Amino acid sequence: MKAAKVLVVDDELNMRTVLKAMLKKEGYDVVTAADGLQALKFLREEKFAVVATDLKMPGLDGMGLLGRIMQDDPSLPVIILTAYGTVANAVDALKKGAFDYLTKPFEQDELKTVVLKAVKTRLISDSDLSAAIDADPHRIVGASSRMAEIHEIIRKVSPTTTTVLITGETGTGKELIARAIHRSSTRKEQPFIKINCAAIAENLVESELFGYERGAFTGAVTTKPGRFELAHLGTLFLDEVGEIPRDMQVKLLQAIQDQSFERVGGLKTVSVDVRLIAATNLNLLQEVKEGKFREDLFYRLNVFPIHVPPLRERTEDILTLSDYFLEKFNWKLKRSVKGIDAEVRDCFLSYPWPGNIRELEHLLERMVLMAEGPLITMKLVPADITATTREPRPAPMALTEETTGHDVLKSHMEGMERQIIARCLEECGGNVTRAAERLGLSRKGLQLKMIKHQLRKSRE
């Protein structure tokens, strides 16, 4: 993962040299700035999780710089860096948008606290920034009548305290469905809890969903409560809920029908009330029949099922979705790109997305980042794309009587994502990490393709 970048402004050397030194320990990547004006100009420049500024600064102070962030990037967090006679500036620094400040001099421990909430601030922005520049906050983009059928799903379910599973491809938008689930629902003042079960270490996954207790492990200095916990009276969402560990899905299980389980080394019972979403990439059922799943843990998350299609079942959208990321990069990159060449809207119908809506948003966001005129043209197009759709197509598949127009073409879009990634695996060298990002796909995302196409043999 790319290392968080903090911007550190102080008019000191010594000061910029040792948080400097601080920061890179803890891994972010660190730049730093003599005062408000050359902070500004690193900010037009670079895109920061984080700024950290001294407040008495000659030219351009730290409330001046807090200012001017405020105005042009309200998200930022700016933590303030104050010396004791000046608490109250920082207080009222506070009152204005900043995200905390730190008196001097500090403790190691205590900037890495400040700046980590900061950094993870930052990130749930960025994740919300479609909502914050989109008049209808729980829209989820997309006119073909297939988005429309998940609409109306929405509102349907959407009341209701049913536990629903939500089902697709890499990048097809599944939590945006959960979330847009949340918000519509009874509970959207009470907390929307995510876990991303892939993302958890198989002995930790009981302690995260859980929560321990004091002495429960070595490290377990205090009492930590659970997601479970955490979403008491709001929404649970599991994503990628197909890896949660076997020996773990009893356990899942028994939280879900009883709500309620005890704390890692504890002993007291823990009653909640969660209204429970959950997703996955896989064919659980097929998971079932090869005993990865547990039978009954499927048929209890599996109430209310919501398939998501991919983007190249729903062409309609490819155009709407590429006009809505021109606008949110407009706004994000601070460009002013006018809109999409012709002939690139074309290709864009024309290519089967193996990444979905993720690959199309972080193309998008390339091209308004390199466009040097009006227009998103060809020029900026990879050539992975281009070289797609134009080359030949597989033969469809013949439709006989055992066959359905379904099945064709399937067949037929199966057989242009094994040459898609057959193509950007060989240009990439055979590293999958790389092209994986390439086509917007998790790293596991890709090895499932792989394995799905015979590309190459699975280790298990």
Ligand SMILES: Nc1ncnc2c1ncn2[C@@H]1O[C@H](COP(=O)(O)OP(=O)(O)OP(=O)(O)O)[C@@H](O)[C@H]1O
Second form
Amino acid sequence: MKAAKVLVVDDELNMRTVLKAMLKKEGYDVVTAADGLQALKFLREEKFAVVATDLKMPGLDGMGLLGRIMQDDPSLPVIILTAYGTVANAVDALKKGAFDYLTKPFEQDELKTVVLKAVKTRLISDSDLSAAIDADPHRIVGASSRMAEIHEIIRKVSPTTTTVLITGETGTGKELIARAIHRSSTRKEQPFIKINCAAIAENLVESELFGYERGAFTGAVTTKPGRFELAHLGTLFLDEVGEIPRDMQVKLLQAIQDQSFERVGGLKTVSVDVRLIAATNLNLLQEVKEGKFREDLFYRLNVFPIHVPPLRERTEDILTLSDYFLEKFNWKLKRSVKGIDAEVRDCFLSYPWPGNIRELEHLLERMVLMAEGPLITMKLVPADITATTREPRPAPMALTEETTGHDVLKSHMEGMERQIIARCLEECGGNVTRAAERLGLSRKGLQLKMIKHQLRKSRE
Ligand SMILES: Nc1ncnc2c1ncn2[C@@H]1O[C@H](COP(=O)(O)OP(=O)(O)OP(=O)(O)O)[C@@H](O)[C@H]1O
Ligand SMILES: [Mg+2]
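Show the same protein again, this time as the form predicted in complex with the named molecule rather than the form predicted on its own.
Let's see the whole complex now, leading with the same chain.
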């Protein structure tokens, strides 16, 4: 295991040096900061197991730092270093969530005991993985070469202000990637504002995007900024951009090009500096061909495309993600399921995951919650999954011209998808909302698939 990292915060150079030496001797990796603000900066850049901080410091003091940590990352243990005579303050700090305190001057042994105790609470299951999940709920996990490429793309595109268009099926991680781009950009301190174009009534899209002036319509009692304005200096995430009504597309294009717009009912031009990231699970080019999506807007958004492949096309990621979610839900649900049975793993590998990572994540959450023994066993695998994977596999086909010529794989996959959806709908008594939830699909996503496969809603 890697050495746990400790952040030491003190305005006295002497104290920093002594502490660093003491902690290094115990095998910790140590970073020092001279005040609270510098500490916050380091906390944003790196993951620490423990923070040890002085109370009295210029700028942001120990109490202020503690407050911020309790807000951003409440499970990060903070040890207060207090001078003799200010113990009352330290007790106050404990009430506010500090892990423990040490009175200066302290012995190497005292420090060792407290830090070790703190590190242990941080690494609940004593594994690096749970520490990582604890520290970063937005981690992008994946072992496949395609995910490695996506990581590389995120690294390259983040520092720029280029517009990014993320495409991929539902549940593949588009939003996660959008957030990752923002978090590793120079705008990370500025807002990340999301607007889900599919979730807003058509007549409200304009006021949501651009805001409105007082009196613009009945009910507009105050002027309200829209998402573009809220995202000023930061990132605007246009989710499900393919669903944006046709008549709004031209207004959106204008606002993107000019970085300015008028609020609904307003005459004044509002200028903004916004980085755009858009996402869609539709084939936008197809939508353009069918006349549903403006070509000019498409090209304006598609400056830097990122395609996230469905999970079934990167099977190498299935088990890595399963183990990650197992750890995550063990930690979240305070369970201690040890692993996933080999039969279940096989089953996961051959299931096509129509709801992608979201489906896998939801399934593991349920499994961890329901597990009775130390392992996730086949008993916990829902029927719609075993049904697909247990069915005798088709005899291996000879790769003749005939079998390779006509999208054999695709039609096979589609057949499987249809089967899963049909079975799930049946088990849910035709309830689309419930079936969608089980499949890890949005209601709309499921409805689209039902239309594609000509599946009817229920057995009416
Ligand atoms: N590579 C990954 N590692 C860890 N978790 C992931 C990964 N990809 C997706 N997830 C998780 O899967 C869930 C779905 O991801 P996300 O919401 O980003 O998908 P999406 O592509 O935006 O889906 P939709 O099109 O339905 O909106 C989230 O809980 C996300 O945290
Ligand atoms: Mg999404």
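Positions refer to the first chain, counted from 1. The model shown is predicted, which means the values in this text are computed figures rather than measured ones. Whichever C-alpha set is largest while still superposing within 1.5 Å between the two forms counts as the rigid core.
**Student:** So, superposing on the core, is the move of Ala278 at the CA at least 2 angstroms between the two forms?
**Tutor:** No, the C-alpha position differs by under 2 Å between the two forms.
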